[in-house]
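This document starts with one chain, in the form predicted alone, laid out as structure tokens.
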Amino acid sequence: MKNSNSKNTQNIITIDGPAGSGKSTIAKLIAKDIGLSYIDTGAMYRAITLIALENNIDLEDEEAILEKAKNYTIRLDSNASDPDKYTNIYLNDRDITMDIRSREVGEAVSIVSKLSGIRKFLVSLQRDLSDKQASVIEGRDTGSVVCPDAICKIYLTADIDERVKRREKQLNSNRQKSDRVQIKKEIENRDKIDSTRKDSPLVIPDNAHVIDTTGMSIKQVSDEIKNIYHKEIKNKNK
């Protein structure tokens, strides 16, 4: 499905993978050296879980998410001061930056996220996103349904043992729980529900540059993933 309005595809990067790829960290920092503005698909998804949470809505219910979720504005606010917090998201006016990374939220997100009309409202508002911004957006679909006209794919992986250390490092940071096993578990569950999932899958997206970030530093992965930011722009102006 192409985007109908790609008038910023020149100046759009997106970032897929499977959880602890490197997304995040990755595609903050190149928002933040290239100064595009930051789209975390993923985040949104965690809202929208947050919201169903919050609510006490069966899961499984996408019309009553649906129903629930249309009462908020969800905002992204780009903050390049704070590298850390480079994206805080919003409900309303409520912060609910750190209140999406709970565990709770963290194992319940992909049942939500495999709603086929919670991703085509979303989806929505991220295309609304992109077309107003030159912008990094990352998540799982970026490159193969959100923006495919996209001027730079990439696609992040790493394996699964690289994957859990980064998760059980991010949770540590946030000072929450962390169990390896049970991350490890959370993890491959993830990795299934989002390569089978009926409506857009995770997949490779056309045309997309692929890294393997096992063993590599961020910076490393950050400046070959701006090296090819800029040879696509380069080809592109030829």
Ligand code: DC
Contents of the next structure:
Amino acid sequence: MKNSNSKNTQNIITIDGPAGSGKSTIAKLIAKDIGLSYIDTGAMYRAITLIALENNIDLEDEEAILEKAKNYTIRLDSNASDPDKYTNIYLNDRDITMDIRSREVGEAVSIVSKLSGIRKFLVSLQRDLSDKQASVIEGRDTGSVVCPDAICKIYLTADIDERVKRREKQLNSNRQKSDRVQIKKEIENRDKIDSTRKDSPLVIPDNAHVIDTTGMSIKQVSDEIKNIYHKEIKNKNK
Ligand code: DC
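Moving on from the form predicted alone, kindly provide the form predicted together with this ligand as a structure.
Following is the full complex, with the preceding chain placed first.
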């Protein structure tokens, strides 16, 4: 199902890539610099996973998870002005910003995000959000499934050791425990699940620009993406 009727694809930048490729940091910075909203789709998969865990629902029981999830409004309040901060995310009025970053949610989210019914539910919410506002939308399938007609599609990657270092730094800045060997195992496991699942696996979207961020600074990557975006806009208006 493509969103060819989307009203706003002109003003959308999609950023996809594996865990630790720098997507969130870069997406927030670009959103702030260009003046777009920021949509963190991973946070939405984490929120649904938290609902399943807290209600002791079997992580493979799609119907029960969806039934429960429909009782909540998931709301994102992007902190694009502070690239070091996570997007604030709410279940109804409850702030779950930090709850969804627990190791437990991190381990369970790959299982829940494989379920087709859950993906359909969240993709529809994500399209509603990106139809309403010019945005940078970031995740695993934003350029391939959520907004395939976006004007600028980016795929970020980096070598595994660099991704482990970044994740470690992130955990340390949140005062969460980190162990490099464990982090590497978790990232490799998530890469495998995310890129081999049947529904919407992590792929390089058609017409995406691939950037290997290994050894690049945040500014270098964001400058490169902004150049690509401005070129795409120019080409479109020719
Ligand atoms: O980017 P993140 O680590 O917060 O994402 C959490 C999980 O959600 C990740 O393991 C894969 C899944 N995800 C997905 O399947 N599709 C997306 N568009 C975003 C995230």
